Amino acid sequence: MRCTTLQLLLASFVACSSSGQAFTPVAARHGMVVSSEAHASRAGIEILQSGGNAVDAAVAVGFALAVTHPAAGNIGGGGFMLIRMNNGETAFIDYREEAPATASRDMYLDPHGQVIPQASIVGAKAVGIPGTAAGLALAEKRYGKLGLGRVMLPAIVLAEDGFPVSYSLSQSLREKERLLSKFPETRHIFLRDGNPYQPGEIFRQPDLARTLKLVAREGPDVFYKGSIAQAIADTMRDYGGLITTEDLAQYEVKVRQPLVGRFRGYTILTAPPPSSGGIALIEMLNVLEPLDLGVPNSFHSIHLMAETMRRAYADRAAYGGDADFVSVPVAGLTSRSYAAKLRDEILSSKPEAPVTAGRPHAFESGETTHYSVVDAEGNAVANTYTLNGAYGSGVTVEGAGFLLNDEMDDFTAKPGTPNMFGLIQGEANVIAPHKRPLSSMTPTIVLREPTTDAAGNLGPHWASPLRLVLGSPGGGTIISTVLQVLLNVLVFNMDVREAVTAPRFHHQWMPDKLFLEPWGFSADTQQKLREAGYKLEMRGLIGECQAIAVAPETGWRFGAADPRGDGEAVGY
C-alpha cells in the first residue's frame, strides 16, 4: 500500500515538474534541517535556534532519529559524519562498526564452504561494535558548543513522553513483524507484545530514555566501558553473539579527511574509505565531467550514467575495504587519467559488452537514513549512519530499549558472494578482527570554488561558498542516489525540490541489470534502452535523498525531503 502511494505521488510530481509547476523547496534565511522524520528535524531546528551551530543540532536529529525512527536511526549502530565548517576546516567522523575480536573470515560459512542463510543478518551473531554514542559525542565535543546533555534533550524527552506513531511508521513494524517477533524484549517493545501500535498512537520508549540519560550524563564511556555495555555484553552472551566487553572498551572513533574532487567549477567533499561511496562518487563525475548529458532521464544521459555506473561498481567490488587493513587504489580510482580510460571504453563499446574491473594507476538496505544541516554561519553537516537492514538484527538490548545492528552483513562472507544487497563482496572487505565493513554512504557537501584575482589564482580554501549538502540511504543504490541528485542540481539546474523528486535508476555492475523506478521514464526510453541491449527491472524506491542546496547570489537555504519518505525540511 505505501509503495502504491508514493508512486502515485511521485507520478504527480513528475507531472506537475515537466507542465513548469514544480513543488518549491522550503525556504530559509538562516538555518535548515531536513532528515527522513519530522520531529528530528524539528529537534535540530530547534538547537539551532537555541544558539546552537550545525553540529549541534546534527547531533540531536542523530540522538532524536534513535527515537522516533527506529528501523535506521540508531545508537546501536554507526555511520559517517562530514563536517565543514565555516572557517573551511573539514572533517569525516568515521564511526563505522568493527568486527568483534573473535569474528573470523569463514564464521559464516557451514563446514561444506557455502554461505549459511540469514546467518550475517539476523541475531547476536550478525551484529558489530557500535560506534553511534562514541561518533556523535566526539562531533559535539570537538565541534560543537552547548555540550552533549542539552542537545540530547530533545531526544529524551521524545522518548520519555513518546511521540504519535505515524502511519508509515505502524506499517513499518506490521511489515517487521517477523523479525521483531524472534527476540522477546524486540517484541515487547516494537511490537508490544502483539498488540501492535496503530498511526496515532503514543510511542513511549523509557527503557530507552533511561539509556539516553545516561549517555548524556555520563559521556560515551557509559556505552562502552559502564552499565550500557555491560547490558550489551550480557545480551550478546544470551544470544549467542561475539561482542564483548574488551570489544566495547576498544573501541575508537576515526577521524579522517574527506576525500576531496573536482567537478565543473565545484569542489566535492565526500567520503573516503571504509566506504566506497565518494571514491565510486568521484570516479563517476570524473568520467561524465567532459560530455554533454542533453536531457535527463533520457536514452542519452540514462545510458552514459549507467555505464559510468557499471564501471564504478565493478571497481568497488574489486578494491572497496577498509584502509587500515588492505591497500585502497584511492589515486588511482579518482584520477582523471583512469577516467579518461573509462569515458573512451564507454564511448567505445556497447552495453551488452561484459565490464570487469579496471587496473588504476598504482594500485594500492538498504535501511540506512540520511539528514543535513546548514546553520546560519554557513557551517554544514551531512550524516549517514545505520542499522544495515530495517531494525538491524531484530537484537535488543536487555533493558537498555535500543535495536542492534547486522552490519557484519557488509562484510564478504564469501568472495563473489553478494550481500542482502546484492552487491558483490571482494578479497579486500573479508572479516578480520576490528575491522570495519565496507560502505555504501556517501555523505556530501559540494562547494562552489572562489574567485579567482587578477592573476587567475583560486582564493583561499575557507573561502569556497557552500553549494550543496546531501546524501541517502538505500544499500547499494546510495551512491546513485548522490550522484543524480547532484547532477540534476550542478548540470541540469533543477532546484533541489525537484531534484530529490525526479525519477531514479540504478545499476551495479552485479546483476548485470538496469533498474528503474516505475514513473518517469518514456515507454520510448524503455524501448531505447532495451534494444541498446539493458536488461530492464522496474523496482519501488530508489533512495530517498535529503538535501540543502545554498543559492549562490543570496546564501538563501532550500531544503527538499525526499517524498519517497516521511522526512522534513525545517528552516528558520
The other form holds:
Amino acid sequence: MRCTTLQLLLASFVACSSSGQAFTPVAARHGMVVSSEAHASRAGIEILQSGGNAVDAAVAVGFALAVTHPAAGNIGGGGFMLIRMNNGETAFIDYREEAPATASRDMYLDPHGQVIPQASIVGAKAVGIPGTAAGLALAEKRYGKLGLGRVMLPAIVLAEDGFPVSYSLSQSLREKERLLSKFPETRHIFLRDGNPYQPGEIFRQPDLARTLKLVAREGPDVFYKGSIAQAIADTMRDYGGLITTEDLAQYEVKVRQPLVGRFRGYTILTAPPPSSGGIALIEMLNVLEPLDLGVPNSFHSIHLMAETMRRAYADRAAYGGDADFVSVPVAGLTSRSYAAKLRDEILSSKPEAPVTAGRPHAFESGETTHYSVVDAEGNAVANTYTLNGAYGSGVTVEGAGFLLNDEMDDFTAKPGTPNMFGLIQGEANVIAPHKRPLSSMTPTIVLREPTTDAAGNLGPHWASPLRLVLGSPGGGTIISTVLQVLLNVLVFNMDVREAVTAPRFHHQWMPDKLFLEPWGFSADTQQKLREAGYKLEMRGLIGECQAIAVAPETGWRFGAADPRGDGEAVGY
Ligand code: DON
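If the structure you just shared is the form predicted alone, then what does the corresponding form predicted in complex with ligand DON look like?
In what comes next, the whole complex appears, and the chain from above leads the way.
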C-alpha cells in the first residue's frame, strides 16, 4: 500500500501523542519513538501501528532521517544500532564506516609531517566506506517483521513527494552554504543551485527517492555491488577519493555484543569498540557508583563528575581504537578495581592540570543524530548514526542524491593532534586499510532489576525490565551527555524530560577546560569551580539526547526529545 505524506501525518495525529517542546514527557502505553525530526518520528510510529516491532520502526526512522535530516541522517555514513529484544536477546550492530584499502597512516600529512588542514574533513578523500544501508538492512532482516520494502516506504514517500522545510533545516542549510557550494551536485540538490529553501517550501529529492527504491527492491547488494556502488566509485574517481567498487563489495556489518556494566542495581548495555563511548561510560559509572553526588549541577556534583570525565577521556585518547586491529584494554578500563584507584585519586587531589599536550584548535560544529524506539512488546532500539561533520564531506554521489561522510577525521591524523572535536587521539587509532575509526557514539539501554511482589513473584513487566533508552550526537560530548542524562534519571530522580533538559557540562581531559552550557549554572557555582582550579569556558549547547524511560511500576513509556534540537517524541 502506498500512502502519502499527508496520510502518514494524519495517521499519527489521530492516534498518537507527540510533543516537540512541552515541559512534560510524552506518555504512551504502547510504543514510543523519539528522534531529532518530526516526520521521521512519525514514520516510526506509523510502522509500529502497522504491526512492526521496534527494529522495523528503527530502520524506518533511519531511512526517513536520511531524507528529512540531511545534515546527519544518512545512507552515506555509518553508525551503531543497539537492540534489546524482550526475550533478553541483545545485539550491537556495528555499521561504522571503514578506511578504504589504499588508505594509509600518514595520508593527511604534508611532506613536513604536518596535518593538511581540512583534508580529512572536506571532499572525497575524507570519506570512509559507508555502512548505513548494510547496517539497517541487516537489522531488518535479523530482527524486523515487515521487510525492507515496507519499512523503507515512508522514506521513499518523503523523498518523492517532498516535505515542508522546517525553520531549523533552512537555517542549517544556510549555515553550511560554504561547504555545500563546493560541489556542484550538492549545491544543486541542497541549495537549489543557489536559491536556498525557505521555511515551509517543499523539498523533493527525486534522485534519493530512486536510490531508496532500488535498495528497497533489490536489497543492500545494489548499494555495495550494483549500480549505486558504481556511482559512488565514479564520484570518488571524479573528486579524488579512494573508495573503489572492491572496497564497497567487501564491506561487512559486524554484529557484536554490547558492553555490559552495572550501576546501583541497574544493568547498562552500551557501545563496545570501535566506539570509546561504552568503555568511558562504564568506567565513569564505576567511579561514581559509591559517591554521594548531592544536588545536580552543584559545585560538589560537577567537581566529582568533571574529574571522572577528565580521567575517562584521557584513557580514551590513550587506548581507544578498533579492537579488531589493536588491543584495547576493555576489561581493565571497566574493572571496579581500576575505578577504585581513580576514585581515590579524585578524592585526594585538586583539579589542577597534570597535562602537557599541545593546544587543540577550536571545535567545529558537527552533526550526528540519535533516536530511541520502544515497542508495545518491550523491544528496544538505541541508534546513533552520522556523517560526522554536518553534511559530511560535502560530496554528493552523482545521480544518487545522497551525501557522503567525512568519518576519516575520527582517525588519528597525527598522534597528539586534535581532530575536529578537539579530541586528542593516539596510536591505537591510526589509519589502516579496512580499520574503523574510533567513535564516541554511545547508544545505551538501561535495564532494571525485575520487580517482584511480596511473595517473590515476578511483576507484570518482568520480561522486559527496560528502564531507559538513550543516546546523543555531539562528537566528544556524546559520552558526557549520556552520562549526565542517565544520572539525572537514575540518581537524581528527574523525569526523562527534566533529565534531557537539565543544563550540561563537559570535560574531555584535553583541552584542559570545563565547558559549561551558557545558562543554568549560577554565578556562585561558577566562582567556586574557578577557585577550585577549573578553567571554565562557556560553549553552545552540549549534545541532543533523545530518550525514552519506561516506568517501573506501570510499564508506561515516557519520551523526551531534547529541547536543544528540533526533534519530536511520538507515542501511542
Ligand atoms: O563517531 C563519532 O564519535 C563522531 N563521528 C560523531 C560526530 C558527531 O557526533 C557530530 N555531532 N554533533
